[in-house]
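Here's a solo chain for you in structure tokens, the form predicted alone.
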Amino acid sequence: MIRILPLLAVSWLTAISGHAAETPLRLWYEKPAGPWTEALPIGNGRLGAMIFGLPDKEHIQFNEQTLWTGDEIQMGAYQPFGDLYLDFPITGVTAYRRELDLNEAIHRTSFTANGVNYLREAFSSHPDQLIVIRLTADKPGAITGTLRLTDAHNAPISASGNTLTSKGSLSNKLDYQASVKVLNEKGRVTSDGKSLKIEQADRVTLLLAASTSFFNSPEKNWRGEAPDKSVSRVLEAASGKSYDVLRTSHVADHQALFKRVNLNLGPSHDNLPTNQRIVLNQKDKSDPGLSALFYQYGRYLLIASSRPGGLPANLQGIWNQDMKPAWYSGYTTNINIEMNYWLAEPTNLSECHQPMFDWLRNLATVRKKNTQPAIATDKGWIAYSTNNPMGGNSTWGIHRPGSAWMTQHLWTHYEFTGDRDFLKNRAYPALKELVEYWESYLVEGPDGKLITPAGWSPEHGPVRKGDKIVLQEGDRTPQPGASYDQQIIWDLFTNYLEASEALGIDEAYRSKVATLRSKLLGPKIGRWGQLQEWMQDVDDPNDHHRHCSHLFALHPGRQINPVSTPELAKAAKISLNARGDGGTGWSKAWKINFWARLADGDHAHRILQGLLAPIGGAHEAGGVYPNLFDGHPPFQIDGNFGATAGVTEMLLQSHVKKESLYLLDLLPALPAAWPNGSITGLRARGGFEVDLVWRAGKLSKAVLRSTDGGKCFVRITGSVRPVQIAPNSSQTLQP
């Protein structure tokens, strides 16, 4: 197995690039936020929350993963927790501003009022399971406050003690409960039965614990612990420990993820508020800090939304304050859930991919119940389109190759770490069984290609109207070998032959599929030069619909590459151009993924700038909101992670192979915007850890690292040279 390597020295990001060891990672503003897309979010991977940031009224609405509604049938939604409310007699306020610090994973609300100065900081701490809210000023006596909790679905509020309680259960019986603690340094706390209120107090810590009586299991029927002994155990735990304590331990759980990347792109307004930067960048595009900014805040959102042992990112990573929120803020398998994670490899965040797998082999033991006639099958399992953590689903629509697609990153795992007991006893199995699936499934085309019978590209498709085939948003209607199934399969089939072959196991089935790979309809080129959506040619060159999954070969399967299949890329480049460069974030995003894969870095980063523009006015889709979440609108957060893919994919690819060994393609988009920067531990295929650094738009230095050591072939400015690795050791490169 390749493990993860050690953190880089700061001193050597400062030797190889000539930029400052530290990047100023931060969102601020010189204003509490007003609407909920403007609070800042902390989370710990379970226990979420929005911090609005108001002196006199803080706001911290907060949530945790497993609060959800439905069951193994009903889709339910994800739905908010509660509400804390810190409510102080402070008027007056001066030298205000509220900042998320993405480096410590800390935020900030700092002011002056009446003399006195005052410091919130809040975080949620995966070590200790809880969020944690530090009161302080710098004259003593100076904390005055009530301290209010609310139950999203009207619990009974109580106080006792220096305690606050919220305690209730859904409608399909799932307990869930809160508690605020608070620990004051001088003054005194005193309750009314409803509320706390703090007289007089030097400092302040807020403990917020939060907990379910789910459990991550159908075995179990998904119910486990109750919340009141799961929250009274974190609270007992963390109230023998001092705030620095907490803070340290906080800290460092965190950076040893998120610093294990440092971006540098060049010149940073940091100096503006985000919310100016984000105008500002619109109109002179003079701020390419922001762009590193936004890529590392999509590592930092996954971090605090994906954890080992909890339940994989939602459309909302665990963020969400509405009762029925869009898309029930579930697991969308015809693109959401897959570009929730295309970030989590590269980046060296693969311990955040695990939620993912342990949800598709909890998906997969549901399924195959076959407690849904519709999407019943003899060998493997099929889903509908939407599902909840438990199964459950949303009927609008049945999406046959979703289990393949998602089986990928079963796959994608063991390309970037090398765990061989992963490809074997969870990877190899998953991918088995549905090319056996699919095996019993196509069927043979007019020419004798096999294809699927009733395949989709979502979320359209061509119907007759008159004497005239249009294509129709939603549509549903069965088409055979649509290209978007067509491409899953191949990439599907090829996955399962490199695994096989990997573990030198089912030589026989695996010729078998080799021969039913080479009979599969393939990519098509149409009438118009386009990379054709349906098997036949009826692609509409004015269709700009936000789904492009005709390229799915091209990314993220690998199907299509400029220098494998030109002709094939140049399809799927005047595919492109048809679409358009608008669409919904989460489009966009892809989008920047298909023109990295395109070798074309100045047109992701086009797109790149229009998904980083403001929300609203004459701007209503595919761009940001102040806090830099992602807009559909409204709020989904595959934009936030897929762009954060779609600028690594940029700077480096390893999907292609050469003679067996993997290609590691550096700096194979690099846009002219971007003429001089560096980047550090990116993961490659392979088991390889890359660090890159360019100026005057070209390549000055990389250098690999690897573990167990190994080959690879390294491609530097069109130039292909092989590349061999002892294990625990680097490699620099210069053109």
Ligand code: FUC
Second form
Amino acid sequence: MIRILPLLAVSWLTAISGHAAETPLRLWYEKPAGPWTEALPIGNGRLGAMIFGLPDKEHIQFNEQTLWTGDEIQMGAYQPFGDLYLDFPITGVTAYRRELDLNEAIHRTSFTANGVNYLREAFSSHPDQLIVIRLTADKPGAITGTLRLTDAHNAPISASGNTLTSKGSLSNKLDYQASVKVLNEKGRVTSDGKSLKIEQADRVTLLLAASTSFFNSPEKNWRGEAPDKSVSRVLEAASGKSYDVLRTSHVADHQALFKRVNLNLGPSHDNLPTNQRIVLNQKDKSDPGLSALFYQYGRYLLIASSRPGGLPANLQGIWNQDMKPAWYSGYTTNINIEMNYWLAEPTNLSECHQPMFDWLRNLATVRKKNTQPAIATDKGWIAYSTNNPMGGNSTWGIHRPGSAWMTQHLWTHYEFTGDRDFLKNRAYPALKELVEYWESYLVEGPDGKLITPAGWSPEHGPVRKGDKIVLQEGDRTPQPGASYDQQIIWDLFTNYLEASEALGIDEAYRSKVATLRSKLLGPKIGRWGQLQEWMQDVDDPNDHHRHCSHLFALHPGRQINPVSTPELAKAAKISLNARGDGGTGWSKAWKINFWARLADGDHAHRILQGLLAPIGGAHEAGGVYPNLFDGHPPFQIDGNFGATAGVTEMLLQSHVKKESLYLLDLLPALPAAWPNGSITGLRARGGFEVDLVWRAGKLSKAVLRSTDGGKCFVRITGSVRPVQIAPNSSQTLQP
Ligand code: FUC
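Please give the other form, namely the form predicted in complex with alpha-L-fucopyranose, since only the form predicted alone has been shown so far.
First the chain shown before, then all remaining chains and molecules of the complex.
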């Protein structure tokens, strides 16, 4: 298995680009947050909060990723946990600033009032499993205020000593508890049974712990340790540590992941508040640093919402304030959950991919119990479009190829890490059972090709209206041979073939699957030169639907690319142009990836700038909120993650093979807007780590590293050359 070389990466950046390793990466504002989408997110993978930064009435709205209603059948919805309010008798605030520092994963609020300079810091610690809030002032005894805890489900709040607790249970018998403990330096803390009063303290540390009785396993019926036990344990352990110790281990833990990749795209208007940067950049496009910040924000958000052992990032990561969030804030499988994880491997956050694999395994386990007749299968498993953490679902739409698409992620994890145990024990069996499902499900189409008898192109379809065929939003009429299904099945079969070859097993079945793959109905070019979305040539050149499902083969698939299938790539381009540059947040994010795969960096950049526009009112006009959360609208985190993945595809691609080796394409889609820049620490398939520097729009230097060593091909400005790297070494390439 390939390991990471973080130290090498950082020192190399400093050496070649002359930049301090610490580029400021922060979202900052001159005013406290008003609406929720102005507040700033912190998270430790499990426990998250939105911080509003109000001097006199601080508001911290928090979530815990397992607080779900629903079960193995019912969808339920992701729930908000509670709110912490800190009321201070503070008036006459000057010199106000709040910021989220991505390098340290710390939120800061600072201001002056009555001649006192106040500084508040907050973070969600993965090593200590709680949220830590630190209140300081530069004059003794200046911290006086009241701490209140509320529960989103109206559970009773109790106060004892220096701790406030909420404790409740949801309709599905999921128990939960949150406790906040006040540790004051000087002054005193008293309780009135409901809230805590802090008087004349010098400094205060608040420890907020929250958990539920959820256990991430169908075998354990989804229930584990009682939350009061875990909350007490966590609070007790953290109470024995100083603020500095808690802070130091949090920063170290975050940076071990975050600092693996360093991106520099040129000038940055970090001197302006982020909300103003967003507006200004739309006018003059003068802030490539905003694109770099948005890129790193995607990585920050994944680290903060997806850690090994936990649940995958849901539709809103872990941040949600609504009792009935849009689309349940669940796991939608026809683009959204997959997009959440496109960035994981290439941006060097492979560990953060793990929760998706566990969720997938659990979902497969529940589906194979076949308790829902409409999606029961003899072999493998299939799922509905929208799912919860426990295998429960909305029954809005059967999404037959969803399991195959998600299983692509297992194969991708192997391609990037070379983890053979994972390939053998997790990826291969999961791929094989789905190949067996499709082997039994496919039928012969009119021209003898193998087709899906009941395909679907999310989330619309052709319906007859009078003598016309129109494409209707949300239509789910079965469409035999729909391109989306066909392409995903091709991808699944290909992943299976490569996996069985890598393991050297199942040779007879491998050749059977190779034959099946060769009989699949492949991509078709239609009457206006487009890549057909359906088996019949019914595509409408004025169809601007947000989904581009029939372009799966271009991205995240690899059946179509400009070099080996130029005609199909041309057709894909015609389809993509017809779909337009608009769409929801995630739709724009996907289009960045498509244009990068078509090697059109300027078009990809144009869409990225479209996604970085301030969010407007229209439901399908994607953009960003002042806190840089992606808006469908409403807020959906997939667009954040998908944009980071897209920018990565602009700088480095490794999905194509040449003579059985990966072909690393360096700067395949660099836009004119980023003439000078550098990136370190990207990962490529085959287990390589890649640093790139470019000047005047051309690659000036690349470094490839590998722990296990290996061969690949590298494409630099059009020419392809073989490269061999010895174990634990690196190689510098010049154009
Ligand atoms: C799919 C999309 C919607 C939305 C939802 C969560 O159904 O078509 O636009 O993003 O997922």
